[in-house]
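Just one chain is shown here, as structure tokens, and it is the form predicted on its own.
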Amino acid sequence: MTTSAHETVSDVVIVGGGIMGSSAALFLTQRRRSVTLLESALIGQQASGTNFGNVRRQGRPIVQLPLANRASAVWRRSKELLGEDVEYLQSGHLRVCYRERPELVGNFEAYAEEARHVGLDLELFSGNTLRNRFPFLGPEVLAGSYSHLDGHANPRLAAPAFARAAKRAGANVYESTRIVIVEKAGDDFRVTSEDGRVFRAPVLLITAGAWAHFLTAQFGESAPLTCRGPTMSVTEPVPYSIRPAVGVATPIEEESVYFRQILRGNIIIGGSTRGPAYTDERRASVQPPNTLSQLKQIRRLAPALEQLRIIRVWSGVEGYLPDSLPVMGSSPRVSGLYYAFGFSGSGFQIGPGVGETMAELIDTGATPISLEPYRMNRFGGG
């Protein structure tokens, strides 16, 4: 509902139009809440649209698997839910370790046992069984953990599709709307844009990624959020032959590469060394040494990819927290204020689960998903 030429009123205002905010907008409208979704640039333009596109559950903290399982169920029905294809493929996810790190095989086994009790079934492979199943792997690969119900999707399509579905369901969606002031005024929040427009609601959800702490600070709450830029590249297309998304488990950032092949034949490559990112410039530059490091590591993981030509590289602005866990849930200080940010480069898969969980929490006051690990005040700020 609009009350004047410069003030819009709704049940919930969401600041941040990535996959968290866009999916929350959709699920809130499905719960018959009026929603205003505000994005400073274009929907899904930053971390939600520039990431690798992994829809993986394995490798996440065990406490995060219920949230990841909820998200997985949304991904599986995404075409029906959104009314369009976001190129989601339930093609499996393979996580491998190198021979020089045999201790990780034991980690795979322990993780698989724990994950099985939280709804994630994993197959473990080594030796000839691994080579026969995944012949593209390099000789340095020792063992693998495989999740057949995981996969990947197109991040450039996902958040915009959620926002369009939310808009069709009745949400107000505003792009190119940079928010400069957020404040509590009586029972409502007043959210003011750079050009003077005002948006008002009794509930405010901040899903602004690497920019979230600029808004939370206005409520006296802070989190040690930093930003980094992923190293991403894509190859020329070749015949489609590699179904799962593949990644390396390693404590060394340089080795942590991953890739996936899309149906058009291109290989999407991510991981290895991250670069700097700048919230004031709203961009992250691709660092050539990081791309070269990435390609060196990809040759170890899947030697055949060395023959392919890179046709494009890119990066984006991602928000990181020290423990690599997000801030998610209600504010401990301000009633009606909610957060979901700081997903530390691994938020794409759980994005729809975050949106559904936050919508449930806002609408009913509770959710069966434990949000204790993600509380805002765990860092002591504010």
Contents of the next structure:
Amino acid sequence: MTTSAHETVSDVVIVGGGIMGSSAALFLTQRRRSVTLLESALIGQQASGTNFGNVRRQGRPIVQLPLANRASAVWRRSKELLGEDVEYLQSGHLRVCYRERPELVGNFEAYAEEARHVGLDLELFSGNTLRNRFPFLGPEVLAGSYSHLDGHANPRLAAPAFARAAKRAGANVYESTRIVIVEKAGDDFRVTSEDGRVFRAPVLLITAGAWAHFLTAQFGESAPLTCRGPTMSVTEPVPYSIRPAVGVATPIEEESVYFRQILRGNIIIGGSTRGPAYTDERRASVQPPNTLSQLKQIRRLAPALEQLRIIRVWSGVEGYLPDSLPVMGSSPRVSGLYYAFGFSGSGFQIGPGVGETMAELIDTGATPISLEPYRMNRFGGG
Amino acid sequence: MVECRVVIVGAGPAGIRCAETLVAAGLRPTVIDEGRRDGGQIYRRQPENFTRSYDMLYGSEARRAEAIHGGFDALRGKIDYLPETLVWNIAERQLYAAAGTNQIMVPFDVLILCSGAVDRLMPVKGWNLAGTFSLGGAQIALKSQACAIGKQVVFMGTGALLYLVAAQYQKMGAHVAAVLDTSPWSLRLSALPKLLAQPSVLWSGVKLDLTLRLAGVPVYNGIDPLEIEGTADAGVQGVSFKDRNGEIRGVACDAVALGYHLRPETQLADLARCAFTFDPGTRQWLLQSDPDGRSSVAGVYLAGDGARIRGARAAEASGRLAAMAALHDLGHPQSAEIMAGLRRTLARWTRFAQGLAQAFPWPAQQAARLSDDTVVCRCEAVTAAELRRVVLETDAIEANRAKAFSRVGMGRCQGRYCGQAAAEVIAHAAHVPVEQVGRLRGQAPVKPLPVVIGEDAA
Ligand SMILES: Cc1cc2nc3c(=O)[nH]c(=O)nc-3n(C[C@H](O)[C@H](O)[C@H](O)COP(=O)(O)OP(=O)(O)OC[C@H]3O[C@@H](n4cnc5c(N)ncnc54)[C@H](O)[C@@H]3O)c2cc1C
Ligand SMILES: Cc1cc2nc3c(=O)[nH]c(=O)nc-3n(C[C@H](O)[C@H](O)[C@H](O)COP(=O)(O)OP(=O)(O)OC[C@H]3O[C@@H](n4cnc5c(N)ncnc54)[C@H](O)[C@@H]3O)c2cc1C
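Now that we've seen the form predicted on its own, could you pull up the form predicted in complex with the partner chain?
Following is the full complex, with the preceding chain placed first.
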């Protein structure tokens, strides 16, 4: 990387320091590319730092599993890779359905069959075996699908740890650097911050989460990105006794709750109705009715939690696309321009896989991961 | 006028005077308080089955306590009073409150927050041992339960409350082992001009000090706390400190009451999105407010110690004034003369409070000296070393960032008791002014909320 009087020049400029941008920065530096990572405020403070922390592959679309497997491998070696502990715990993940929806048992079976071919082994439970194995579940729970090798991690620590590792490997990381202009000038991209600093590179990667469309629009490209804030709570600590992360499979948003216990004892609860979120506020506040509906649903899923008290609630700003899949890959219009955004509420687990895949794509021009489902122009228009 | 829903949170002196003023103007406010009975902190009422006299309970403040309680009793039937009800969140002009496990929604057009204050604490090595209480906690034990926190009690910290509670213990026959004040005497002299804004209160303070000394209680000024000694099993066994000459001393005791004046309870206002400003005099973030109590959010008013620590009598005046400001904004003409009088009263209390802050300063420098193994955040057992590590190794200089990385302020009390001290530790480690560290953002619930909340309604 070189710096002239006014401009910072590198091989790749990444705009957006969430888990996507931070992990891409690390994997690009490992591939000996000089990288500049630019973040509006602080690294990993948005969706990547406020999410529930599920590192689960099961339940994702089958087409996404190769990417999720890749991420899973990174999570498992995260301590060595990052030189610090992001509290990744391979504790298992249980997905359950209610008696009200017996048809979902068939879905679980079909999913397990397909997933097995893509390297994800699931074990199905019902009746007494389910209850003996997971005694905290409520009477309405009918069946469960269990993934041994999924788990959870601490979102507050993960993205900053990736960015620090990238920095140690030579990346330039600029916090408090909000990018307002992105443009192509000759062969290079010129990226300008609010306070007038300019960064140049032949390759630009936009990993700006829920804010990405403000940047993509400058290249005449758009995706119908909307913003929501999932509802989160945490209980006071109690002795560690629930290993797996647990979630409900249901088509109803309100019913869809999940929880996990961390080693120090607190139980983190997520899901049920999402609240509004606004990109300009940069912070999503929790709607109290959503906390109430979440607690109602969690009592149904795990009556054992009824004894506890909630000590804190929060939410985060997440970008959603209509088909719940991200935009990921190269721009259809502008060469040298790459996107990875719109992870629609489930980007934390795949994050490190996205970073590794984008680094590979940028470095070699290709990747074995199919990016077809994630094309920018799949929504038409733009 | 159309039905206007005015809600007051807090039934202490501020809330009660505020409610009175609104009732006198023909309104029927709702008053919510998490306490079992009205009165707030200083005028906390004893449980119904206790029969101690006002003089015994409130000492020199007995007549005021009686007046406040009488004032509230006279409001019964003219207000909607929700006791034992905790307001845990605010959104869209609606309060979310919990009465036990019952969920109650209270819509409002005007909200007057009179949420009071809690002890301001500076950690000291060993303060996590059983037997360490806040000064306020020690006083509550005495007032509402008529029991002392220990047989031999050390009072350590600074501020008027330190002497007051020590004297109350002494009067109740408890053994006060020592009063250890971090503020040197000389500061009281330099603060004198401001303290003279309330000569009678100043005089009561001087009398307290004298009473303690005459009773033979050792009183040390300008001390430096070293450690609360003891073991995990036995709890507190003593306190060691440096006296003003730098000599190391120890006092044996089985309980310590600790406190460095007060800090406003601001979470509800924070959840209502009211803005804050840094107050260099007390080194803490206070809610923005105009002299009459209008917050930065239209329709939300602030009164009492929750807005600014000025004491109980100022709380009464600011409660009245905030009510008048709200009435004025609702189109009820108010007497400019009365309002001006209340503002003058408050200005005198503000000056007096500045004098107190000068005489009994928050010992920011102590944060720098905390040994690495001192626990700063007791809920999450975060040590000074861990806080310093996230500053030095991960650049976590902003308060919420340091919280995200170290868990400081992430526990049950949400940083209410450790947040300000943690900010000082961070500021010192990062060599930045403490205001640059910022403040921990308030997050609901204001206090722990049962998972079974609202179950009956399901
Ligand atoms: C409450 C919540 C719970 C969730 N739970 C889970 C879960 O359990 N499991 C899971 O897999 N996923 C979960 N997700 C989703 C997951 O967190 C996200 O999909 C993922 O973190 C997205 O990462 P990102 O890097 O794309 O976005 P972000 O983390 O939002 O990062 C984008 C960054 O770009 C920066 N930026 C934006 N514009 C600019 C600009 N102009 N200049 C400079 N920087 C800019 C932003 O400041 C931000 O830091 C959850 C999300 C939320 C909000
Ligand atoms: C522990 C303690 C002891 C004190 N002792 C003395 C003393 O002896 N002498 C003295 O001069 N001063 C004392 N003070 C200071 C004195 O209490 C205050 O100056 C005075 O009480 C302020 O009156 P207020 O109306 O502003 O608040 P308070 O009297 O504190 O009343 C606030 C009320 O709001 C309620 N409340 C707050 N938040 C919520 C919520 N979210 N939901 C429902 N209710 C809520 C509380 O339950 C409380 O009853 C003490 C302060 C504390 C904290």
